[in-house]
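A single chain comes next, written as structure tokens; it is the form predicted on its own.
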Amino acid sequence: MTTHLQQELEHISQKIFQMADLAIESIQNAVTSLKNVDTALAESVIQKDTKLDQLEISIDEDCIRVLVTKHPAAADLRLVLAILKANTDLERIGDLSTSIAKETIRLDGRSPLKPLVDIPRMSEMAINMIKLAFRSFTERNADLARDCIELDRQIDDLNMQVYRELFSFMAENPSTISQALGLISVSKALERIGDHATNLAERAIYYIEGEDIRHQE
């Protein structure tokens, strides 16, 4: 039979599965906008990052309820410990993609300085990671959290890419430097984007297995 604390965990695991869900859209929604200055788009992004507060208190309040009133141990006390970390780094993720959306809005119109190619390789890889964490939680497969993090190299080597290519353009025509300096702060958000899907991926890892592997080489 299904116990209370089994509903209640259900009900919080969906919660935080709708938080990913909709970080996942801020991240989509906040480089589109870049790329095609949708400004309206921006605005949304924006405006919805408040859903992902209200979701973050809400999952905090349930965990906190769960293990004062519950007492869970083994699996799910490392549930319940792992969603309450995971809901931070959820939250980090949609104030990233707000601060993408203002970059959007930032340009007033104007088209970005370049072509973007690597920035939304980037949100694409980054998206990829939520996802394989959240798999991995699910299917209580620690190989797809250690995928996850794998591609947090590939996102760092792209984002290094985009600051060596950036900094030559302000080095040849310092017209460029505030837009430059814009696209930057893009890249360095989508880049601190895959270290919370890291963290979260992390967090799979202590869920399933029972071992906490951060900072570990």
Second form
Amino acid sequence: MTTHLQQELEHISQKIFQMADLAIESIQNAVTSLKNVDTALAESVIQKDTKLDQLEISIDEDCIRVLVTKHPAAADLRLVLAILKANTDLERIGDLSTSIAKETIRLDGRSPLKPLVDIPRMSEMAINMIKLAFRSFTERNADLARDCIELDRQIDDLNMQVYRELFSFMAENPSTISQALGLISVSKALERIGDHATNLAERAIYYIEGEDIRHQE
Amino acid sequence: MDDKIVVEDLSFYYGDTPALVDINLKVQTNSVMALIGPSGCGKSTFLRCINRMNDIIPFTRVEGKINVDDEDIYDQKFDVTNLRRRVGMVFQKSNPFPKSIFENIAYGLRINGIKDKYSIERTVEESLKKTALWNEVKDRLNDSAMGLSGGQQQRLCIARTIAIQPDIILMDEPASALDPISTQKIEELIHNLKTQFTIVIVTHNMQQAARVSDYTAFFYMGKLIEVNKTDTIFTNPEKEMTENYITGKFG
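To complete the pair, please output the form predicted together with the partner chain; the form predicted on its own was given just before.
Let us now look at the entire complex, which starts with that chain.
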């Protein structure tokens, strides 16, 4: 028998999955807009961020209602708590994608300083991490979440690589500083998205195993 | 912390039917232990074993041991009257004596040998204050207790229990027949009383168990399935059966 609580949890889960899809789409489009200097695509990323903001509020409300009226316990409780926190991470991912899209708009049709190689790789990794974290949720498989957390180091390494490359551009030719700083902020945004994806994976492990693995390095 | 109650390999039979099987459990001093489980799982039977209330039911048998303060309460030499003084009990349905509010508390003191009028008056007042009933009844102590509301009657029964200074209070669904406000008062009371007493409470209301207890024991079909800290039981229970019960998947 499916209880009302199970129906509510299913409903909230569907919403958070929808939010994850939107967040992934916004990362993809933001980085593509930068790569192709596509201002229209960048603007659509900024516009669609409103949808993520609305979903964040709506999921928060749903979770609060379930906590107050259904008193979930054990795995049900952990699922609600994990979704409440994952919700914030996804909304932040949306904001970070928006700041990447704003960088495209700032280029105003000019090509980026250099052809983008590492930045699209970082975005692919970040997207892969988010997908792994959510597969971990749906399949209740904590190993997938642990794989996700492992990937974060690679994004951090790529971020440092991008920094080094852009520092050398700036040192050689100070006229590139403004554009280089723009790309550094994009790289930093993707590195932060990786951190949020790590958080998502930690929430998944908490939901599946009941263990809080944050801050254990 | 010390263990107030230590239960070892306890089994209990109604005739040939086992109602409790091999229960092992410890209750810490000054803590609240909630017993949860579906109807007929043995939690009330277990509660009644702690003050030997089951002794009066014919054709019952106990195996194993319950120690209260390191004394085996089922030892043949053990004084049951003394045990029931040390282990007070509050029932589902409030059961005040058909006497005045004052006499409900004073009676227990007198039969425990306290004769001094002032001492009795002081203890009555203290007990009513501890159960947050004093302000509601101080002007009508000589009125019949039967005129109090259900919630007040239950708090009077708790006042009557604590007046004789037991070590342990057993509560068998003490709030199940009360309205939400009275229930909240009883729960607040349990929270305050644990500084002085060790409390074991049977409840069908899982949120109540989560709210009032430090430890929770889950019983199923006469067996103790899991005992753990209450927050662990309600966030991350070890046993799948506990999880299924508290998430409403059976029971």
